[in-house]
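Next comes just one chain, in structure tokens: the form predicted alone.
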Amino acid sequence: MQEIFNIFIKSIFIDNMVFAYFLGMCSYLAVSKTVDTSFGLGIAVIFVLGITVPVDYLLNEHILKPGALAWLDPGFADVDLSFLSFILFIAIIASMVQLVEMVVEKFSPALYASLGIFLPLIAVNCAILGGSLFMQQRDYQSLAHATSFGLGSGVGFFLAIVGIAAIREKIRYSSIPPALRGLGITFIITGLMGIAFMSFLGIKL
């Protein structure tokens, strides 16, 4: 249980998808103009990562890894399907995003309209695919570990995008040099937030 909690906290603060790896920057920059839209996208990312990472873990463990098909027949013990990881992971991500899109459109049409093209683009968001690939690379020992990593990564992205959205709403009323207005000051603030998150490297997990 302690290990699961450690993975969850580490994936939020230390291995944050945005501030540690700068993944998912397209939607992070484009959608973070208001807190409302950022909140909606953040929740959608948590859901997608929380579902796709454990599903991809099961797929990797029982089908894709070298020798994973031994349960089917001992003759398949030497089969290695890991080269199919990219396409199968993306297929699962795309199906989950389609589910999220239908739910958001039905229950929150205003949020669906405000997110626009960036909601279906979660399917090709590098932070989502990165979560599954990091899970595969780190070779987590159980489904619970993979699920904790997926949820933690989603929460980390949620904190990042809602945090920058809140700051961007406030700095509209600040005196910013014309050359830095818009994405310029956003990149600077993102870098400072990344440095701030580096302080969590001192946490002993």
Contents of the next structure:
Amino acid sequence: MQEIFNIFIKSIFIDNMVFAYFLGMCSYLAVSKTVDTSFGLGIAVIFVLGITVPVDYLLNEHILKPGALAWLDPGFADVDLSFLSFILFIAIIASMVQLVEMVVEKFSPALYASLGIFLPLIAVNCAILGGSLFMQQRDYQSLAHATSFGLGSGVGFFLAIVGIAAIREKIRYSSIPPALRGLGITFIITGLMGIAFMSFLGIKL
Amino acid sequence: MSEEKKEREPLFSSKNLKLLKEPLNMSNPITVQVLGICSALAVTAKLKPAVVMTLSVIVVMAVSNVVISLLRNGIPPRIRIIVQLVVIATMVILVDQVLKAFVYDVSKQLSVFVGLIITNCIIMGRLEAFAMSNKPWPAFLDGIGNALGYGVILIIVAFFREFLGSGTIFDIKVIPQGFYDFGYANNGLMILPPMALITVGVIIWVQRYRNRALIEEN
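Now show the form predicted in complex with its partner chain, given that the preceding structure was the form predicted alone.
Let's see the whole complex now, leading with the same chain.
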């Protein structure tokens, strides 16, 4: 239990998707103009990461890993399908996003209205595929570990994007050298935020 | 239609050359179109992974641009994203297997970022914006051009980060020992992830300072 919680905290602060691995940068830069929209995108990312990482974990454990197919027949024990993981993960993500979109539309039209436009965007967000690939690389031991990693990474992305959106809303009123306006200053601020987040490196979990 | 027929003439007509050159500066995928930032930043602590990454992106991008351009009339618009993803993912699997076979240590360093070429927005973006509506040859040039524009930024960032951060270029020591004896120290901060962002920020600054047309309002 303790360890699961540790993974959660670690993936939010220490291995933050945006500041430590630069994942999901494209949508991070494109959708962070106002706090409202970035809030919506952040929630959608938590949602989708929380679903796709566990599903991809099961897929990896029972189909892709070397020897994972042993449950089918002992003869398959030395089959290694891990080279297929990219294509399967991306297929799972694309279909999960579609599924989530339909479910949300059916059961919570209000949430759908606020997430609506962001859900399809998320299918090609590197943070989502990155979450699954990191999960595969780090070889978590149980479904619960993988789920808490997925949720934690989502929360980390959420914090980062809402933070930068708040800063960008304020910074509109300051005078920035013309050539640095817009994209340039956003990069530099993200860098500074990243340095601030590095102070969490000292936490030993 | 008539214009398309004329294109027969030289393979490197000025229009085609423009496709190759534009992305290097005026419509650079990273600093102007803001595509494909994720992988650009993560692999730039050293030059070697940056160069390998650039080559992989060039291959994936050129081939998938050509494939999609050949298929463009046969793809139903509603499922085009899936088709594009499948083409890209197949190419990336090939590149990943080749890297694992021939440059295993670099492939380890790049870790998940080879896989993330699939969701690299440059590739999706160019397939969607260019290859879906153009012939294979211009699509091929557009792919090469954009991948090179991406690579140029990657290599500039990696050069500065490796030079200032570890005092090496391609793992060869370039700062003489004498400097260290005088008290020069490598700037360890340059190796850390946040400095990649700041380096790109500065590159954007310099580029926009020289190209006033690119400056954003607001």
